[in-house]
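Okay, so here's just one chain, in structure tokens, the form predicted alone.
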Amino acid sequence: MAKQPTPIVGLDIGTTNVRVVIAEATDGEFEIVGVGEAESRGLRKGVISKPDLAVDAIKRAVEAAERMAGLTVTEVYVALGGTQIKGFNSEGMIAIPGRQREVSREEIKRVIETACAVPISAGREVADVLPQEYIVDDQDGIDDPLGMLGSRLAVSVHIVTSPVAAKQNVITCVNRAGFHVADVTIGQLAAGEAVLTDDDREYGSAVVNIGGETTSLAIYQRGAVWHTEVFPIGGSHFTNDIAFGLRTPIPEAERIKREHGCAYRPRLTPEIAADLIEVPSVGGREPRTVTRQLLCDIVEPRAEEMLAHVHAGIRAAGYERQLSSGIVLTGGGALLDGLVEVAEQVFDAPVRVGLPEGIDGLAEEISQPGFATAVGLVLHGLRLSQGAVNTTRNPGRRVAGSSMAGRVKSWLGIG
């Protein structure tokens, strides 16, 4: 008898939108069968501020995905975000006991615990531990040392911490919506899972996930995560600037940004620059018209400012000249016309928009940067539940690293 498909659900609770992706997995193969989206309420800068509104948004998004998939959701994988997410690198080393001096699971667990034995501020907890590389005696660059022989085992890890309350509030809201949280992972890491290739991870790349009120960064090198950071600026800041500059309500400013916004002046030909946009006024006053050139004059400086913050973060981390695969923009804010060109000037590196492409099922519905995190959560869930999954995109995706990270979280009681 054929094995029943197992539904894996990714839930991305963003500041402006809640997005849900449902996949069915059977015998290592998976397919997207349901997609849901709802306007997000009750979040500020990626952190839940009004639980009742957040619970309602979660329910609406999941119900939309359930109707499309014809399935009932009970368990979800959730992303954690917000400017209070902090990451840092740490190292640990142990001696390998015994005559055989063979690295066992126990030694791997022990060396990671040693690397994690660092002081953490009160009110914070470890949200994720990501092994970067192992060193057995003097041999470095090892992904998984299990079974190797040596006298000394060392490890480098990236540790992500978050406020205890922030994570617990997310779990509580999901539970109140009627769902069990299978695992919690960091938003930009989930997005990177969906949009990066093995080459991107190996040769150096930065994922810039542009959300509503925050922009998060993850730097990959030699197949692992080496830096994470979150900046308190996102797509809603463009909207606010347009609303203030054109004296129009926020919903109209958001519509104008999506339909006519451009962040790069050279993309506007003289004819396009002169195009007129009708701008609704406030207080019952008559609508006005402005040119697309004026709109670009408002948007472009904000785009440069946002990307300059990210560039400063990359430079401070020491990776400015080590990102051979370039910068990958993703998240709903990456859709802004001209943002790639501005980013190439700011970063002085190749830039592309990262889409969760090449996945079986509802490809058209998820082939947009706003769904990168939700799709990445599905992939993360598949790794944890099955160890390895066949995908038609990114052949050779680094399953071993994801599986190891999952084991580490299990060992340390994270999740």
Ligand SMILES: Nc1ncnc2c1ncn2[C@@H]1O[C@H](COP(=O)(O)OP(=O)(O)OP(=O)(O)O)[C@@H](O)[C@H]1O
Second form
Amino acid sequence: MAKQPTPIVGLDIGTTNVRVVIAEATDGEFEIVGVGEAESRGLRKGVISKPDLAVDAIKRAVEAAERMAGLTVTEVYVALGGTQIKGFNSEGMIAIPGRQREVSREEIKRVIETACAVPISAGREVADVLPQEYIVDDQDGIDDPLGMLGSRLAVSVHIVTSPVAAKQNVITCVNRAGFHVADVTIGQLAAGEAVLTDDDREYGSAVVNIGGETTSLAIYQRGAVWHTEVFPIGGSHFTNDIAFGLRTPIPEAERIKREHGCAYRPRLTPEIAADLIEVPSVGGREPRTVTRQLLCDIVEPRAEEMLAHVHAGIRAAGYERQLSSGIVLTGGGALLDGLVEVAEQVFDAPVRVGLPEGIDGLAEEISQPGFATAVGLVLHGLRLSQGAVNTTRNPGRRVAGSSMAGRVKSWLGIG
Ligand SMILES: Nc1ncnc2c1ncn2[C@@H]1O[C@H](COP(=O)(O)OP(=O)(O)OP(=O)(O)O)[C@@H](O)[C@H]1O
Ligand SMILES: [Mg+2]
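Would you mind generating the form predicted together with the named molecule now that we have the form predicted alone?
Now the full complex is given, and it begins with the chain already shown.
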């Protein structure tokens, strides 16, 4: 008998938008059947600051997705955001007793525990542990050492920590909205799931998820995560600059940014640069007109500054020259016209906008960079709950690594 489809729900509680994606999965195949979006108000820099408002936005976004999908949501996969999320790398090693014995599941668990035996400051907890590679005796670069012969097992891992309260607040708000939390993962890692290909992860790439008030970074290489960081900058900084520079209300500045904003001056031909934009004034004064050139003069330096912060993060982590697959910009902020061009100059690397693509169902609705995290949460949820997942673009991608990631979290009692 065919298995009943199980809804898998990704819930991305962002500073400007709450987004929900519902997928139905059967036997490793899945389809997106509902999406929902609601304006978010109760967050500051990716962290819930006004729970009542956040709960309300969560409810509205889930209801919209439920209506579209024609089903009721009970359980969701959520992302954790905010500048307090910190990542670092660690290593562990154990001896495998006996002469040249096979590595067991128990020993893999134990070596990861050894790598995680590092002091964590009070009020913080481990949010995720991502194995990078195993080393059996002198052989490195091993993805899964189970059953290999050796006398010494080592592992390197990326550990992500977050304030205990931040995760607890997210879970409490989701529960208050009426849903159970199946798993919590880090926002940029979810976004990476949705917009990177296996080759990106293998040859080296950085996901830069530009949200409303935060920009989060994850660096991948050899199929693993090597660096994560969250910066307190995002799309709202452009809006604020425009509002201040043109003396116009924030909602108007936001509209002007989206409709006319450009971050890269060479994109403006002389005619376009001279185009006039009407700018509503504050305090009942007459609207004024400004050129697109002037708007670009406000936006461009901010784009350079913002991307330079991210570039500095990549350089400080030591990956500046190791991202052969380039930089993938995603999140709503990646829609700013000309940002890719500025980024190519700042990073001196290939840059593209990452959209969740090649997935069955509601392709038009989800192929926006703002949906990367919510779609990635669905992919993450599918893998945790079903093991293998197929997407039309990339059949069976990341199956082994990700089901292992889920196992690591349960071993360590995280979640
Ligand atoms: N067409 C566009 N042009 C420029 N910027 C845009 C466009 N569409 C959306 N944005 C910007 O994207 C940002 C919101 O992105 P997103 O929805 O990914 O953020 P979020 O997830 O709510 O926030 P965060 O990740 O910081 O918590 C806003 O600053 C918005 O102005
Ligand atoms: Mg976001």
